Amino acid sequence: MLEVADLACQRGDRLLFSGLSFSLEAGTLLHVRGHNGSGKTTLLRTLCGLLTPDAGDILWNGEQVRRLGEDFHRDTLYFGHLNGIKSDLTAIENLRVAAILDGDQAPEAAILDALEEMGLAGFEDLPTKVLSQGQKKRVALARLLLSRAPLWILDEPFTALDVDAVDRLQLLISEHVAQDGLVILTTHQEVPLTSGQIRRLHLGVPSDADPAGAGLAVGGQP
């Protein structure tokens, strides 16, 4: 379970949100929504421990994330705006390094299977600098197939993907949630994954009447 209690974050002198509280159990997908600049990326980076909140607590299975340290990081897979791909390394080498950093076991056969499932068969031994942006994104997303982390935090994961890759990624996310995984994501794209029985959190835009960016809501979507 992931619990957020009275969380507040600001960027420079601007308070993005405050008093944010919610809890997510295994088998849940949370779609974080909001206008550009509302704090979606800041929230996701804070949830995975890359940023420190200005107030509030984040708990993982009842323990404060800041006290868990590496134990929490091993349980989390974060995918941000940057692919995290080393251009001089091949797709295989990139996934091998990522697996080591994630503390996962990744045999060569598993890496090859992950790349094939992401539609990269035949590109495994090429330096990623010669791949298209969409192919680089697929290499990075292949980490999802190798990871044992129960918590996935994905910031705009569908960007730069073609229709086939979007379908593949939706299936991966759906399977992870069905297996009691937990997924938090942002996306501007209207994909079937972001409709139906999921939870939504909308980050409101600060105004004169709502200077702290309140008006945050979490709820199911029928």
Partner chain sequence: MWQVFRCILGRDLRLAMRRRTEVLTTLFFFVIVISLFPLGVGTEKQILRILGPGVVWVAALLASMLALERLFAADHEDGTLEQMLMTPQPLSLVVLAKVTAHWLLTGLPLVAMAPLMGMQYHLPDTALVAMILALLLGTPVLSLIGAIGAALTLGLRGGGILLSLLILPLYIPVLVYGSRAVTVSAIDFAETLPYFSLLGAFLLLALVLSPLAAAAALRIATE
Contents of the next structure:
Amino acid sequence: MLEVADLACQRGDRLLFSGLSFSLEAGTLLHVRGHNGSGKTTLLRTLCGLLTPDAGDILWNGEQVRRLGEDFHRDTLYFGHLNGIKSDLTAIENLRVAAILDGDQAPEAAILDALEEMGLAGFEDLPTKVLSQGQKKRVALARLLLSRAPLWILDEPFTALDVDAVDRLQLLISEHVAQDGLVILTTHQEVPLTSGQIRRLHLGVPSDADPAGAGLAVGGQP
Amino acid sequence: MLEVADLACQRGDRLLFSGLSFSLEAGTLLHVRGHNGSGKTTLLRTLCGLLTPDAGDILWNGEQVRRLGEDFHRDTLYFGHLNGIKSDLTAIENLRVAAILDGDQAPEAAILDALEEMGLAGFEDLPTKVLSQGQKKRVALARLLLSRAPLWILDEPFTALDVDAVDRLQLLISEHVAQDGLVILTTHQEVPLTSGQIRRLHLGVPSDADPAGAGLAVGGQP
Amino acid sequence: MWQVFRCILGRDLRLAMRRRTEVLTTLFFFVIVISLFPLGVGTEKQILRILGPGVVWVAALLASMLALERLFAADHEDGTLEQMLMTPQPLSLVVLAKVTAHWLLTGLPLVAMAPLMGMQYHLPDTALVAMILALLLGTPVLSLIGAIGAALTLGLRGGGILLSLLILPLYIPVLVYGSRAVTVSAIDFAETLPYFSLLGAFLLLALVLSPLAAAAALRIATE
Amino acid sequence: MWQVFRCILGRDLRLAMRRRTEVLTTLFFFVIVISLFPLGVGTEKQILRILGPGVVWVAALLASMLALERLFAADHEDGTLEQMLMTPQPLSLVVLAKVTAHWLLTGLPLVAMAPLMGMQYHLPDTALVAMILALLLGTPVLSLIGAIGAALTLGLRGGGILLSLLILPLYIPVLVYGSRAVTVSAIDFAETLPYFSLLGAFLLLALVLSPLAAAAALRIATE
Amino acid sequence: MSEFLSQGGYGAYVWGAYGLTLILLLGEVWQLRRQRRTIFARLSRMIRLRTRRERGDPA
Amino acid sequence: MKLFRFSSPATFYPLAGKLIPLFWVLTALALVIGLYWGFFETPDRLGGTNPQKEYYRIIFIHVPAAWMSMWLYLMLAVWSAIGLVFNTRLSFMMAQATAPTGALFTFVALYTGSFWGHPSWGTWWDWDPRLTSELILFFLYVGYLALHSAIDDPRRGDKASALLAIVGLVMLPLIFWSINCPDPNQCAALHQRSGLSQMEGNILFAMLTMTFGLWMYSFAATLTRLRSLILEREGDSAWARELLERER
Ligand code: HEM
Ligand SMILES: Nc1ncnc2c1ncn2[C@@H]1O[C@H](COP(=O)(O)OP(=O)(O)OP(=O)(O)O)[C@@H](O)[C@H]1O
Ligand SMILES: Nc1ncnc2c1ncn2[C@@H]1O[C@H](COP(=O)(O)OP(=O)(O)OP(=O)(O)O)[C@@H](O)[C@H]1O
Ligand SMILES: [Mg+2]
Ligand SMILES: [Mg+2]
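Got the form predicted alone; any chance of the form predicted in complex with the partner chain too?
Below is the whole assembly, all chains and molecules, this chain first.
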């Protein structure tokens, strides 16, 4: 259960959004939209606790995220603009390090399964620098299969992926939502769900409709 | 008159294109297309002489570009992924330096006119770092107005520009073509011309149609 | 906790092995700086013997500082640092593991090379032993203090030289006691004890405080 | 041609004025390195006097080298370097102008500071004069040679320390004659003439050759 | 024999110099062989992957 | 025309493969003869102005290694220059293959010299001009290797380090001279080199044989490395794939 109350963020000397409030129950997907530079990444990083908001509170299961600290991190999986994999390590090594740091006991077999699931069979023990952009992204996304965090925060997870991988990822996301997970993502495309609800958040000043700067709309299943 | 014969380029250990041949007369626009990483930027930089091709010749008015050296640079204007403006200098200072280096005698008045034409009146003497992304791009594009080079090589000139600026730039390009100029550009959108001819070059392996890897199609006026 | 420490340590060591040049470059920088001095100062044995300890220490300072520039930079650039910030592990533990790896890769080789360098300066054998001991205690302190600076200057333009401005003054106590220990040892080895205990105390203090400070600096730098 | 030279020189000077920290940082690095030595070596007048010329020169070497890291880097990052490659001007002229600006901003202040530093080492007045002259002839050579290294390491990871590995050995002739001139001058100023003429010859040679080499290196680096 | 080995009391120097040189040269030869083998392994792996992809295997 | 044919990796690869065994044989022969001669056909003591005991036998490895180190740097720079001028891939690879062996010999010269210096001069190291210049040469080799491996794009790495090698070659005389003659007021008196002419015939023969052996070793090692480099770079080309299929 994530609650956001009266959040405001400023980068440089621009106020990106203010007075942003919403609360998300388990089994929800929040789709954050907005034009380039509207503050999507800023919002997601703030929710993660990587940025300090200029005003407002973020509560996870009723407690301040800042106060929870590492306990909140145990419940979250963040996937940013950068893949967060070392190009000199192999896919297996990358995932093993990530799993240990996340406090998961990911055995070798689970890692291999996850990589195969992401269509990377045969590439497991190559240094990731020889992989193509999309394959690198898949390695990073394999973490979604290994993690048991209920809250996923994904910043443009579909870029650089081909159609096949996009489908697989959408399936993953909707399964997570169906299992009472919580997903917050930014993307410029639609995300179909099989169960659970989608909510939409539009950042920035959309042409005329919403002069307040940030609007929140709730949609049902697609 | 630009002639390209049997050009091949390799980056890292990937052959991006090979056997590429075409010739462009004055008053032509060459529109280079292709998916991400297909080698558009590589082609444009090779045509500029910034990259050495692995095979093939590039001739400008019948002479090897390599041999022409600085004389070829006098006839070309290259506009790359990066704006090429210093963020600590003002728009005027940036353009003045560019003009002197290009060997043009651009007087102050011409620079001011060009900036006004690009919709930057009032921003001329601010350091460009305080300008927005699109405004920075406009400063860089103001060079098109000041230069007298017949060959323009533009790498994704429309990104980060708003509708207004896109229109202005399209007008500029078609005027240049109409005055017997030569334009080579990459962009993901269509470019309408008022006169002259458009040719299209598709890099990369397009689904099934053109297994050779690079196809050249000639189109008339739109 | 121990598993996490070992995991990051192993990761950084493995990465360094796959990219050996960076490690070797630091070592050679150390060697080159040390070899430059006799060319500038002259090659008289008597003078070189006096210079030796100071030069080796200043070179160690500069080498460790320049290498520190890359301590967090690579992880910052490819996003793994961000991921580490998001793991349920105490950040100072992560920092400590990374600093340990860094010291094993740049500090320890310096310690191993130092006697060779001392030979170039005709230092007596007792001084070489003292040099090894002093460097063994002192270089971890350099890495630990430097980590704070490296975190603070993360991602800044001209980071390298800015880092040196921040960090070199903080290195002074280590430099003073480290080189004094070597100088004194040439006369009477027993006299060096106080210097070593001081260096040891610095090390303990730095081990406790600097991971905390560096972790805080990292959080600021990634905002 | 002269207009182009002046234009780039003016541009770089103006940029530096708008971003003063980078220039000041280099100066402070020079001062800090010089001040570290007495701490490491001890403060006996006699010894410091012998050390002085060498230390000042080595510090100048290191400072100029670290500052060189940024010589082309800023222009490379924002695309202006690419634009310069595409202008109908000889690239070596552009390089020469940029190196001149760089020297005016980092070399010349070092020359101005050097007497102050020399005083810390109790150098006699004749030696201070010789130091100024030697640095005046020598530091441009450092900037010119360093420009080649800066161009070669453009955009590489860990560029700073790699640059030093490549460039420091090439600085040796300047270091040897520069510091020897100062040492000799303390005994007999008249004896220094051959040193200065050698430094002058290096300067001429570097002025002719290094812009060409650096230009070639830049073309390679931007491929 | 032992006289030959002792080299007039300077055996440590002489054999130290020749010994390490021998080790270094042999080390280079070993490194060359290993480099060659890893390159062969990588190339044949690439060929395997490519033929598999050409045959259209999904994995 | 023939020269151009062999400057193509595809033709050079098998040619080198045939030559390498020959070089290995020559290496072994020369080293065995040289060492036998050096240890059994030479006097135990040297008298004269510079008396030496058995440790002088280090000369048979020291001097050849020092010569090879300089010779290989010259080769490195020449291959680099050819590469930059004619833009031939093979010469860049040749330069790259030469560098590690050259660095190795430089290290051997330094190391064996040090082992000679301790009994002879009473010190492992001194700032003697010859020693110092050899050390600087080592730094130049290391700089070349470091720059090459720091650049991910192999072709940029080739060109950049080739340029560095040439700049190094231009600077080397200046560096050596400045170290040899730090005091231009009395330069003439400083430099003296005990000539080979005074050396006894047997010693000279052993030394020259060893030099020949190390030379052949350099050929064998660099060509082997060159073949690996060719495969690594051109492994994707048709001829290399064909060759691999055949060798498998
Ligand atoms: C440029 C590289 C070098 C060359 C060409 C070179 C050449 C020679 C030659 C030809 C000799 C024969 C003895 C003679 O004729 O005097 C010799 C002797 C010697 N070299 Fe080197 N050498 C080089 C570097 C070094 C280095 C780096 C060291 C020490 C680390 C060293 C230490 C010695 C010693 C100790 C002797 C015996 C000299 C004596 O006591 O007579 N050399 N070297
Ligand atoms: N570190 C920073 N300092 C100052 N301003 C910043 C910083 N980071 C981002 N900004 C500014 O904040 C604004 C929002 O950036 P943000 O990355 O959140 O946008 P976004 O919505 O994710 O855009 P995109 O669709 O391009 O990813 C932008 O105008 C950007 O220039
Ligand atoms: N310096 C380099 N070294 C190695 N490979 C490179 C280098 N620069 C580019 N490449 C590779 O060359 C390919 C083509 O790159 P290029 O920038 O020409 O693509 P592009 O068509 O312009 O793509 P985009 O639409 O993203 O701009 C890419 O696969 C890229 O990874
Ligand atoms: Mg974003
Ligand atoms: Mg592109």
